[in-house]
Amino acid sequence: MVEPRDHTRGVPDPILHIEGLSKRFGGVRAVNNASFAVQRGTLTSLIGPNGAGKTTLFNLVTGFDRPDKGRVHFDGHNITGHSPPEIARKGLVRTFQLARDLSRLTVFENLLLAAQHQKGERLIVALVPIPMWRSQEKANSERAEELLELFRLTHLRNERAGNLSGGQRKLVDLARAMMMRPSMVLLDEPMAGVNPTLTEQLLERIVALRDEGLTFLLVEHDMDVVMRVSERVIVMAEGRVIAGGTPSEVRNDPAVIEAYLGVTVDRED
């Protein structure tokens, strides 16, 4: 069995820092002592055969799952064990394998949904309109078309999520997440079911806003876009984190070769 290794090390300037991260269901251990870094305004890859521990560890950062043990670092804050909207509203966000939109509302709905901090979910506020709310509420409104522009959905803006198409709804997920003008995302198989050209449409918009600064760690089994588009590249088989390092280290890592074909490779002194 591989040994568990520390991944940390070597990231300049990390904005996520995971510390001997570890969570048990029943007799199953998901994710066994889990460490790596991600560094700022990066595209960091995380993969690993089916049952690897992925989502889970996805679940543990984002505040859906508690670990047994171990820490969550995020921008310099612990925010172990913290909510799902309290870990959002520090500018860590996901989105999952299967687009949580709400299918009866527009995508233009779906978007100002997904607005931090709106002062008019306030019962006080919403009864007795200011100034200062009606300016966010414009704000909002405004940025959520900008997002429809960027992610070419703007033909799509008063059509129900529910009749949308997987990638489509894939697309809106991106979307309605950079509502809450985060400074990492987490993505979870965004290109799962996503027909070629939506996929391309989705990696060029993940490209370009990395490229702005925004820091993305992606869960992906399509090994040519981790390889094309990845900085770095995380590996985690049967809960472990076993490997890291850029794409041309992790494919020829004996322990990754191992892992995803089941053959032992000769690993030199």
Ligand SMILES: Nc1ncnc2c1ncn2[C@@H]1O[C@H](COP(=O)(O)OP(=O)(O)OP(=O)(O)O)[C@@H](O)[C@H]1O
The other form holds:
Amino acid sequence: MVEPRDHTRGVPDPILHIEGLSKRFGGVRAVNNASFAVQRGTLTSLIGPNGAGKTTLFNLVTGFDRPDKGRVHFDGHNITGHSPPEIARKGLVRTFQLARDLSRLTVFENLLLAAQHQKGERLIVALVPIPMWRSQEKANSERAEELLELFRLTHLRNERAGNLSGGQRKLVDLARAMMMRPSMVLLDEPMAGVNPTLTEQLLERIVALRDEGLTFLLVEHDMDVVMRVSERVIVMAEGRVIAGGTPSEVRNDPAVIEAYLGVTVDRED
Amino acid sequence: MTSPEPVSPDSGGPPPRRGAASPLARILPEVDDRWMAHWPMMLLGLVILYNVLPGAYGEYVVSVAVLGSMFAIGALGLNVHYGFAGLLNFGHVMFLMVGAYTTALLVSGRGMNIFLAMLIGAVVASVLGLVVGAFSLRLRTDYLAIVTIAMAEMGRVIIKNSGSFRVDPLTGSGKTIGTGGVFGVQNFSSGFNSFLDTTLPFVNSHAWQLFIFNAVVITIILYMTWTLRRSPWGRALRAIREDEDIAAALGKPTFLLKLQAFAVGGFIGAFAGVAFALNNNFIDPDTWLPIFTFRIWIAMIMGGAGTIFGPVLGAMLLQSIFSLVRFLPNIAASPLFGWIPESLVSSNRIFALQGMLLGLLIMLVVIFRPQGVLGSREDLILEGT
Ligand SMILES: Nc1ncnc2c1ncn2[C@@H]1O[C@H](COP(=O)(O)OP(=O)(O)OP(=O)(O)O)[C@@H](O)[C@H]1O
Ligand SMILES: [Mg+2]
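May I ask for the structure of the form predicted in complex with the named molecule now, the form predicted on its own having been displayed?
Now the full complex is given, and it begins with the chain already shown.
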């Protein structure tokens, strides 16, 4: 199954499709008429200078901000304007740029919380003195233990998330996202603050999950990483999508070089 | 990657917590179960105190415990709001008021069975919670505080001015069941009192009978809140309290969960109002002033918000301190304290003194033990990190 893929040639099958998405904050056009599609089962990177609008775009897609204009389609549904929990339950899961953990919950509880369709989260079930949710909780616990192992977090299992380092929190975020069994994950700089060895392991993990069919949209500033792991790269600058294509196409795009270096490159067309 | 090996819960890392070795503890989330020891200890302490103190004093201590237990029920309800879900409810007294009025009116006006009336009172209070919550729980937490305090005051003023309506929407028969307006409602406890006399014939003190009833209610609520707290529902609420955005990103229906917590806390709070009403055999609108809510808040904070038993402990402590103030005139009259001006501690100043004491207590708790007696220091430090 670990065949290299080339989705640029296969039949297009977009899992996420955004059209003309725009968002202003006062005078700032944080996202300006952005359109692109992410193909199912790919690892696509979203790059751009600081302030390009990447995080805002994530917020618009996942319901944390309302777009002024435009539409978001996920897995055949129009999810524009849906609430964050609705979107998450559809299988479109995000992590946050600044790792945000539930400080007073343990790492293990952070993971358990993320399991979906929990019977015990219904008040009626929770009120029953005999925990009818126990068998489900047990199954979820097993999966959580597996993920802790996978992300090298087992030794922190019972630690409160608030006591972790920034890099450790990033790992918890990612493990927690996986606990939700998503079909697509938006990762906002998941490797920021994580040491190089661990970054490599994280990347391996992400690529392996991609090979199992999970779709990723990755915001990342490390160009080496982006060029190495992504099948497609989307470039934003000042709120606009200025380029999109394979890593090599994007690398040689004059508009991209201009956006990154701030110099004008002579265009041939 | 090969499939991970089974992991022992104790491999490295911080030391396992209390009970982490048992297989159950690996499945059930870690929840404060100290209440199972603290609550019987407190009851035993009261029995001992009653027996060692001379007659009238023992009786007085029990009457203090009756009041304290009433505040404890209120604080247990508020704990579901604030301790579990982080909801700043500054109008908690409205749930007590609605519970008390519904019960009192159903009993005095329609002759309903007291326990059925109580249950209806609690259901009405939780429905009120759903209605108030529906339009205020989407607001930022500080707005919620303002809306709840305003709702409670509005309700009180409406009842105060509603005595003349006296209509019975249920039958239309013309039989009137008004709220009594400013005059209040009275004489609805006789059925309850005779129930106590028949079920507790060996207890010949009315204060003890009331306390035993309240203690049963508290035990049920403790068990209920503990069950909720350790359930995934309780965990989701804790997550909301930490960071609502994260909970939403994890697919939790945050609004619905907060609404449910609001209704559950209101349901519990109603019983505090009922206990208060049955204790006094009289209620009027001015029973439910904002200061009532604040006393419940202080009780909960003092004992430890978010713990299971903290609200009960805090309420009992607060009521004990309050009741001691009553003895100030006697103390000042003794030769040892002759230097205290009598005018300062005269009995008509007691209310003012209690108010000052309330302020002092808040300051002491905030400075020396902001997490409350039973709260965890670590929880406090980690808040908002
Ligand atoms: N809530 C907000 N209110 C006002 N302005 C905002 C808000 N959120 C984002 N912006 C502005 O929108 C623009 C895009 O910000 P955004 O955080 O999306 O950039 P980014 O591409 O994620 O940058 P970085 O790589 O630094 O994370 C910035 O100019 C920012 O100041
Ligand atoms: Mg960003």
